[in-house]
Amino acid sequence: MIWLVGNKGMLGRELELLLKEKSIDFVGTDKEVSITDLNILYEFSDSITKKNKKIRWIINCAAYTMVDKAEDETSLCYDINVFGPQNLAKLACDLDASLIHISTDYVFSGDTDSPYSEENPKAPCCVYGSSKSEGEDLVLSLCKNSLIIRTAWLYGRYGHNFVYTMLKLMNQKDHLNVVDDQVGSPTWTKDLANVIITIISKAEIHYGIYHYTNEGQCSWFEFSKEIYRLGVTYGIIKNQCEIRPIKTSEYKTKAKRPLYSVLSKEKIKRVYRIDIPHWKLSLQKFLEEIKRDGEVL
């Protein structure tokens, strides 16, 4: 059986709708059990030990992902991306279960120029990164049998995220002001579930650290640009709306973002036979999605 913990999220969300797709069993879970408590953790592991049911995996979806509030909330995010995962990592070991744990690209400073590899040190420039970071060192550190994702710039159709933003505001605008120079990887979240479900039915698994986003690079600017393009060829956008680039020092955010935070797949392809569409085809795909269920925006 598998524990997904964050159901409810937009990650969560995508991997539950898989696992019932391809009759996996697993049981969801969000808020309802705390991560932060590791009592109330054992206690549903048990009710589910007494229904004869063993806990092969774990996978991680839960998250504080509040860049600029995590500045202030620092604790809450603690809480939630480190003693949390730490939690599971224990609970993992206890039963003899393995543990898929999602992290970020903002454990990198976003000082380089290439992809990083997963060996790259790791030097976060904002709280929210910090606290990931720390929370991979404590379940690599507590349960061997960890698998750690790391993912950048999350979309999907459940829950707030960058397109539906931009798809929103470029309805309402007349122009958009967006940075030009924060560069990475969109990540559809339909792509990273099946590559998280692909690596749980095989027959053999590599723990240890791994990357993945959608191939391809772009800036926000760029991301934006492809987002109205798109959007107005599927008739989701019916404004028109001048995109313009601006530089990060002129739009202010408390939190640090890495300017440069592409990460290389290399590892996960050759690993795992993994084949990664570009970030282009995925917006499309997810865009055709949202047209097609007529989904109000």
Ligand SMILES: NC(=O)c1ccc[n+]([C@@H]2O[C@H](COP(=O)([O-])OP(=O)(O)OC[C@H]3O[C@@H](n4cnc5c(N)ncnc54)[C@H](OP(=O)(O)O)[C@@H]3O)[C@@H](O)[C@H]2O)c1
The other form holds:
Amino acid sequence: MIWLVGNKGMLGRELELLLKEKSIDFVGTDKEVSITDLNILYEFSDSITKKNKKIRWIINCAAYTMVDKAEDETSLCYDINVFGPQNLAKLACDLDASLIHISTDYVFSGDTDSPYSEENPKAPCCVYGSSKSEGEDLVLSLCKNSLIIRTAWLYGRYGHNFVYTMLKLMNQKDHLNVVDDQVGSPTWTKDLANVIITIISKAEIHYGIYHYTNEGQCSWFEFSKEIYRLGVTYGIIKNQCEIRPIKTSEYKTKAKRPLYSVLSKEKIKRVYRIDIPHWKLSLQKFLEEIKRDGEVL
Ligand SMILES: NC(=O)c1ccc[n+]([C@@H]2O[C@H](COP(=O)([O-])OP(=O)(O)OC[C@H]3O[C@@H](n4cnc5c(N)ncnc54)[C@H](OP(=O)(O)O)[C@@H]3O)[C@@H](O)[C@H]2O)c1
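Alt. form predicted in complex with the named molecule, vs. the form predicted on its own above:
Time for the whole complex; same chain goes first.
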């Protein structure tokens, strides 16, 4: 069976729905079984083993994800993003299970202009990025059957994210300033969740680090322009809103962010033979779902 860790987060909830839809045997936990406490993790895994169930995969979607707050809550961020994955890696090794751990484009500095491959040296520029980078290193050193998936710019139905924030603001304001000099790849949680299921369903697993985002790249400004265009098309945005490009230097945040964090997906496409949708297509499908379900923003 699968142990889905962090099942109440944005990606975790998406994965949980998919596991249910596909009738895959799993158990989900979140903060009530804290990944920072190895004893609690062992107690939980013992309770599964006592039911004569074998945990074959641990999928870790739990994390500390508040990038700016992490600059002040460094210790809490490290507990969750470094020692949490360390604990899960030890446990996976003991249980002879495989581990999928989700990481981020923020492990890179962003001082480049061509997509990062899995082999590129890491140089995080903020506390969150450093914590995720150290978490990765521990997972790889403690659990040989581990697979790290770095992703970026996530949005989906089950959490606060850029798309929802933009849709709400675009309905309220007559103009918005959006950063135009940070470039990345928006990624729908549903696409990532599907890839994770594809990987664990394979007969042969190739462990290691992989990059996964939707195809294509854009700045936050370009992303917001497309959100606006589609939002108007689907009648989700009923307001006229002008979107203006600004520089990162005009939008102060506590944590520094990589300016260019596009990830190369060549490895995951080659090894796991997957097709990756373009970010514009996935965004369109996401807004179609919102429209279809009459979601109130
Ligand atoms: N969101 C993005 O744009 C993005 C981009 C790149 C990579 N990622 C990575 O993708 C993964 C999923 O991100 P997400 O956006 O789905 O995160 P999320 O929505 O913040 O979900 C993380 C979940 O982990 C829970 N959690 C926190 N501390 C825990 C603990 N000690 N034990 C167990 N669970 C705990 C959180 O609970 P609380 O909410 O109650 O704290 C939350 O339910 C993370 O590894 C993240 O670093 C995200």
